[in-house]
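Have a look below at one chain only, the form predicted on its own, in structure tokens format.
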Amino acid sequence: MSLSYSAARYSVRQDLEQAHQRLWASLSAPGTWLTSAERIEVASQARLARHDGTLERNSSILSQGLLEVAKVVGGNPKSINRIWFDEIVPKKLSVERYVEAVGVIARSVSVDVFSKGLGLSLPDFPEWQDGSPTMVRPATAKVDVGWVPMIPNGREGGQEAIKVFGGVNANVIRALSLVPDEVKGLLDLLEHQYIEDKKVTDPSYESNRGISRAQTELLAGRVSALNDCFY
């Protein structure tokens, strides 16, 4: 069965339920470092950890190495340090898994948190498929700020700059390019659940949704702070 909020009390947009069915059904697609398994598990793993965050739950999927960026990506974000990332990559797992990991949480607890928000039981996870990963890693990809390899903005990134994310993006966005397909995943969701990525920096664009645009950054900026957001 697909994802559906068709039980909801409240009206949700079919746009917006169309991208939460996106985002569900590629979490059981082969990846591009993980395996279809391994995507679901991280997933369901981080909602685990986001319950109980000292859950202890053992893993036969999981590498020790994904099974801790689950626990502590998805139940305690606000810990997450350089000293904390050091000891993970590339030790315990490589930096392509890491981030696509990074990824695959970062879009999936979107769904958990709407789910509960509309006072419904958290979907299933889709069933996993067969499948390897494609392993394929953009060629300008390098460390230029903050911890991981990113695909560069403007020229230096050329092509792969200009199809994963429009050419030029904030670093927010550019910190998933080592693994393009997650920062395409984002976008989509972006576009359904706030607005489109090209109007973020146009402070007059209007949605024309339930809520003014004010309104909408009033509430995403306190959310962050609720969250103890250091980016």
The other form holds:
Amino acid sequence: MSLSYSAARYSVRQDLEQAHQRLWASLSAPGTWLTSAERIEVASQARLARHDGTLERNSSILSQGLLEVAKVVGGNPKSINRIWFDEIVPKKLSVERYVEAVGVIARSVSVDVFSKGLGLSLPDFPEWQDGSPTMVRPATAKVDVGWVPMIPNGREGGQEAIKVFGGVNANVIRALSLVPDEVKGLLDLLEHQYIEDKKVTDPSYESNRGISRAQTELLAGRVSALNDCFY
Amino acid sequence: MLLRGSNGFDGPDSALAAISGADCETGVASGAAILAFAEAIMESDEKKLACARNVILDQLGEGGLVECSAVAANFSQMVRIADSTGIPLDPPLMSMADPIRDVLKIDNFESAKNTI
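Okay, that is the form predicted on its own; can I get the form predicted together with its partner chain now?
Once more the chain from above appears, this time first in line as the rest of the complex follows.
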């Protein structure tokens, strides 16, 4: 099922709708470490957790580790800390599968929040597809500043860093680089929901969309604060 | 930090306190409406969100509502990535953040343990 905003009461930029359509298509394809069915079920369980985080749920598709990640990252990200992470990775879930699940959840949440903002019904998730994960791990990825391995900035990251995030980038962009396709998806959404990656650190840059940069940053700051996000 | 340097922002530092939830002047056009929308979209009160949406429509139009929804969507995504991976704030951003950490009260966040 393809995502569409054509029935929305308000006109949605075509480039934004297409970015969300690419995300939905990527959810339904086999990932790097998760199957198509796992990716869709992780996103679906994260959506359920956001709507009623108190319920314990089972899933015939997801392992306990993936289910826990969907529940917490989707429904209660404020509670995430190192102790929780260490309980999950690698005991219940490999770090590669964890990073991919975080990317899938985070990106799918953005579609739900966008729909909620416009007063739209949340879009149905796409059907899953056959196929196997590629299981390709970046050779340079290692734990440096965060909990999960990332492709290092600069020379140490080499061609992988250049290919995945332009050589040098902020930690929040590198964070998912253990699964390069998740960074690709993140950068796509960043550009169409907020500002092109290369322009983010220039506060004078205006996207000339419906709100000014100051209005954008005020909203971004408040959403981050409401989520208790220091970063 | 990016708010401080952005075009169209001539407000006081109290705008930063407003980001933390204080009832302060933002110095940003339609700032109160934007903050109310941010709060409503993060909560599950449909009536509150409908009211906030209508104020945004009145003040910023349909295009403004779409962009506010897109930005809220984007940062709902970014906070989950940052919190789930335990990344620290990048050194240049940390030095920029130092003078405003008290105003924003962000050191109290659970995620500050990872980020600082």
